[in-house]
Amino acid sequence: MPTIYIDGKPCQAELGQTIIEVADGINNGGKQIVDIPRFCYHPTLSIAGNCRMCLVEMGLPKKKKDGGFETDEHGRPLTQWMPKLTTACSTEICDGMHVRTHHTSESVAEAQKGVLEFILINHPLDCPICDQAGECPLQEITYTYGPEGSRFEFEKVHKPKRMAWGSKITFDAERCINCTRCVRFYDEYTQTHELEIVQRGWNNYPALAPSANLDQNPYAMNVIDLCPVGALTSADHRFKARVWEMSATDTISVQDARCSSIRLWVRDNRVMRITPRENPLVNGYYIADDDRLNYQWINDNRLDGPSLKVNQEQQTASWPEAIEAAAKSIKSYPPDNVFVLASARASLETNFMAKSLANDVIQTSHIGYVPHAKGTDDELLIRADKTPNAFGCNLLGIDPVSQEQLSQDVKSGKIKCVIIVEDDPHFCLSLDALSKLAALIVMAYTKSESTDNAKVVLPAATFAEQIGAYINFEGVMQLTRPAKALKYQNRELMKDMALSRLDKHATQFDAWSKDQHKIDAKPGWEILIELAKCLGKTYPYQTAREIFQTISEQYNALNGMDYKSIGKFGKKLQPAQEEQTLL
């Protein structure tokens, strides 16, 4: 394995990578070693070099004309530096090689600021109402790198702004400055061709090709992140919030099987946007704009407390009433007539004390779980399952069931009472069926007409507002933790909750210290925990925590893992782990 030496500190390298890979720490567990500012370099995309920001010295061992190298008083080899700069992100590494960055270079540090100079000749100056500021590169780039100021006096090149590129994306062109990562994006990764590069010069811009629709291309909105400065801005997002007012939960995408590492930014307990978080066991880099745009359930047409069916409707009732209310129903069947209907939308933790309810409380052995499938699996991130946690489902030994087969099940009689956790009931069971059906038992997220006829609610939590574990269907397990607090919460005394400046410093006066945006709702396990007891049977459990390592205790599949060996990224089960078996 070759060495390299960057700022006279050896690296240790491989054939065939880059100075910028090697100074990124690839070789390093991912710790970087140095950083080097860029612009157009991109891990996922081909090397462009027209930023120049990542410029440094490049120099190579001395040779002598018998092959040997030149060695100086203590025999250590002399650098035969190059008369020129080299760019980081293009240059291929040898052994031997040392490599001068701006930290032990003056002449890069001169080149690196008058990149900027240039960079930001024409750039607008609105960093003050733009949606990137606080989080743009440029800016960052510019504030450690740059001048202290401009010499430029004369009025900047003016080019098209606020363009409309389909219904998602917003295009500035006057900030842009051609770093071509969109351009690259759509031309290698998605490879449908949208953008092309127009005019000459300084007046040049990335623009729609002819006929280009990036409404229809699933995974368009990825160039927003991939943009280094406000070019590219959500046109779902634009002047909404600003990132200092947000707080950003390292989490997960429950839109489909994938289960795409994602951010959830939240501001005033209500979330504002999702941004992909780098996963290379998932989904690399990128999400598809789905993941991206399915936030607004989680704020709006939420249940906000329990409700029982009096009269033909829906009356506002205490979480004990409501839970003794659906223990009362539950009692009045035989087991053989009730079923459990567990969700492959809901934590493992859900479904594990689902199916302890079902099997040790009620005792009975119809359980399952409605698959949701739409489409087919692309070549890229999105799958026709969209669900995120069949597969631990199936790992807990929860079996798929038609709705058909639901359906018939209570025409003919034979299932009289259904729990539905976490899942939509008119997706789970035909509307001649849930008019047939005596007793209903909804833990839902959302208001709805299956809500409004169901003779107990109980409102859950999503995703975004508990700590659960999921598993993808390559056998990936990931953790979803909560971004929102729910009624009788406090965000700062919460372990797993991220907080932003605004929910750190925030007074009884302020308005996002509010409860307004605080729902009464439960995680699902813990509905389910309090239903049991009403029900005869009391379960230890005060966390997911403690469900979550007594699934691990009983199942082979997870034996000795727990959410710290889980982390941020996840762990994949092993091909031995998969089998559904019992320890």
The other form holds:
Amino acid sequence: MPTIYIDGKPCQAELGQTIIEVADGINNGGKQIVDIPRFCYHPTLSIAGNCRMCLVEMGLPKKKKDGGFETDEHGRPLTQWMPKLTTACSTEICDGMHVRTHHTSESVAEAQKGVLEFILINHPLDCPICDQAGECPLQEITYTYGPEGSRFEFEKVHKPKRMAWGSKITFDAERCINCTRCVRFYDEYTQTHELEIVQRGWNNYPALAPSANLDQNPYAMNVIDLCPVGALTSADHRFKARVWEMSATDTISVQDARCSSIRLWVRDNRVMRITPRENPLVNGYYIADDDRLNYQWINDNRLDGPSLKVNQEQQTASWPEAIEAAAKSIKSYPPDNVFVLASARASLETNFMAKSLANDVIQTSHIGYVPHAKGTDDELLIRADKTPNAFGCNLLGIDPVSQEQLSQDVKSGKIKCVIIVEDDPHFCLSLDALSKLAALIVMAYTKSESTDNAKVVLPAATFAEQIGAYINFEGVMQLTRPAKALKYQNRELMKDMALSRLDKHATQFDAWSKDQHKIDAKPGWEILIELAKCLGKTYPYQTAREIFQTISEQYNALNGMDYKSIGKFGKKLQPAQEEQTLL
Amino acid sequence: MQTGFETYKPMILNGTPDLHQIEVYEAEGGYEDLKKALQIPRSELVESVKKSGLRGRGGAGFSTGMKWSFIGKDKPRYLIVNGDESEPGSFKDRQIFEFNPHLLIEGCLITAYALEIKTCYIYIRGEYAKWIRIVEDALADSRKKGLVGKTLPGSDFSVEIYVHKGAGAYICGEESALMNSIEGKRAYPRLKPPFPAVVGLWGKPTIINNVETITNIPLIVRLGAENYAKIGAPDHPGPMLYGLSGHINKPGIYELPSGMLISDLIYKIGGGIPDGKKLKAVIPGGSSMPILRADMIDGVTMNAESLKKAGTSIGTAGMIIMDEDTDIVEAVARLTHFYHHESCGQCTPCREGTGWIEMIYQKFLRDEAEPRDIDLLLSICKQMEMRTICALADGAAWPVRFSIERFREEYEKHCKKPESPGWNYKMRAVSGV
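Taking the form predicted on its own as the starting point, write out the structure of the form predicted in complex with its partner chain.
After this comes the whole thing, all chains and molecules, with the earlier chain placed first.
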């Protein structure tokens, strides 16, 4: 294996790798070896080499004419340093290469300062009102490597500001540093070619092609995260929150069967935005715009506390009253008339409890889930299956059931009572079937017409409020993590919850956090356990973790797995094990 | 070594009337070199170009034969003739297009044959509308004669030649930007390596030569490598198209052997400086090259070695001559405007630096400059030089750097304002000069 020397430190490397890849720790388990600042380089995009921020000094072993290497009087190989600084992003390594970064080279440190001074002369420096502030590579790199000030004393170049690139993205050309990451993203990842740089020299900026429509590009918003400055901002999130006011929870998207890894950004128990999280096993660096934009349902119109239907109207009830009423209703029908509708939207733990409730407590064979499919799979990330856990349901032995079949059974009188676990009644049953149904018990996230018609409504926690396992269409198991607190939770006491800087280090000046917007809901599995208890069976589980323990013991595919081993990046089920279980 | 220029007989611009017409060209012995070349094995042709010592006439002065020998094995391969002549002071390619387009076409055919290339692009800057038409007409004529696009007489080889018009950007003269331009992309220079000879146009091996370089190829075939190498300076042999512009009595393009004394070119060829004024400065080869003071040109000849010793470079041999009344700051200010306007904006240092430099020069012209602005200019140059993908940043910085180094007193005269206190131009962060 070739060796290169970065600041004199030997590093293993492979031919074909670039200096920046080695410095970033590609052969070091992803652990950075040395910091090299960069703007235009991105591991998923082609090399542009235009920002000139990653300049390093590079030298090769001095060769003799006969092919051997020259050495000094101590027999140490001599290095022939190149007269020009070279970009670490584009320079491929070779055995014995020497690299000097700003840690050991004056001229590299000076070049970095020079490049930053150049970048900043026409940058508006409107950081106080810029959404990127706090997570801005330009800010951070300037802080670490930049000059102390500017010698530029002229008016900055003016370019278009607040340009709407469709309805999802706002572009500020003055903040742009022309790294072309966005251009390359649309050229290479989505291959839709919406952007090109226009103008010349310091008037340069990326512009939309006349006929391009970014609203039709389902991945358009990834350029917002790619942008190393605040030139591209989300029209949805613009001016809503400062980065440091929010907690960022590493979790997964439940928008479709990809289960892309994401971060949920929460302030005051409201989700403010969603950004992608790098996960080579699942989604790489990017997410679909649907994953990013669909979060209002977590914040708004939520069911807040259980309710019962009394005289055609929903009346609030306490949890014990509501559970009691639900149990009473279930008991009033023969088990064969009860259908437990599990959900591919719910976690593995909740589905496991739904199955236990059906098979062991109610003792009905009627259990299934209604698949949600829309559109087609694309070549990148988007899946037609709009549920995150169909794989998990199948693995637990819960079979899909169509809306038509279920509605038919209700209309024919075969099914009289349906318990819907975290799904939309309107989607699962036709309107006439719903009206014919004798008893509907709904565990739902949000208020709707269909929850108004239910006999018992039990508000369920969303993926953003609990920990739970989901298995995506490729068999990768990942965990959701609680990002916002429910009514009876205390953020600081919750082990699994990501804390914001505020949670950990709040001061008296941080009065804007009121710990508001806590919703009275419970995780699905908890509701089902309480229901089972009312129906005469007590389960010993206190946490989702304990349920998962049981599942992993019962199902071969999950043997030996626990929350810890799933970690933040998930774990792929072994194909052999899959087969075993599915058969 | 410049002896004998009085008796030199031009071969490229030989003054024959209507030489752009194929009948006249053929009557003058045109396309005979092609026929001769087709009888020579390819490897021998490449070898003789190497032996001739021909160096590229586009500015970098790299050995043409060496460049050819680097061509990748992959096929198809492409030949590009770089006629995006845009540098202030350079106007030699235009003369070839106008007065001897068939020699260029013949050169293309020989080169293509030697390197097994079937497609050749002649890239001409869009502003040269008239000359594009002349070359296109010449191409049509040679096509009719069965030379272009048809199997060449006495061989099984055919070459197609296209004229590609630029759209008015200096950067398209940079070889890799030119290839992007032909491909229909934005003319951003590409990262090197890989070099065009290996990964060039459409990702295939590509040889890209200057117009004048290619017109020298038939001459090498005609004279033989040894005889060709005897013309002019041994380190930089061959006929050379010298451009004389600026304060000179007889401006124009002159074909003479390489290695001419700069003083001979100005006084013997160019007829001296108007009104008998004294010389102040010469830029020897297109505006990017380091400027020479009048007292630096004694004994300096127009070839790579001699100019290097004098602290400059030959570039395109398009000399800009400035008389004693020239305001160097004003002259360089005009150049800084050019480079600012032409920077493609890909790399940070060039994108921002060229504009910043121009603004400082405007300050000089407004009589608002302070002495520290001179050092600021040098510091900006240092931040630009050798730190970008292509050489435009160097070309933009050199006129500034060398005019300051060699004419600092002129700059100081322009600093009409005293140093204002409290502004520390030599910030600790960005090192000074």
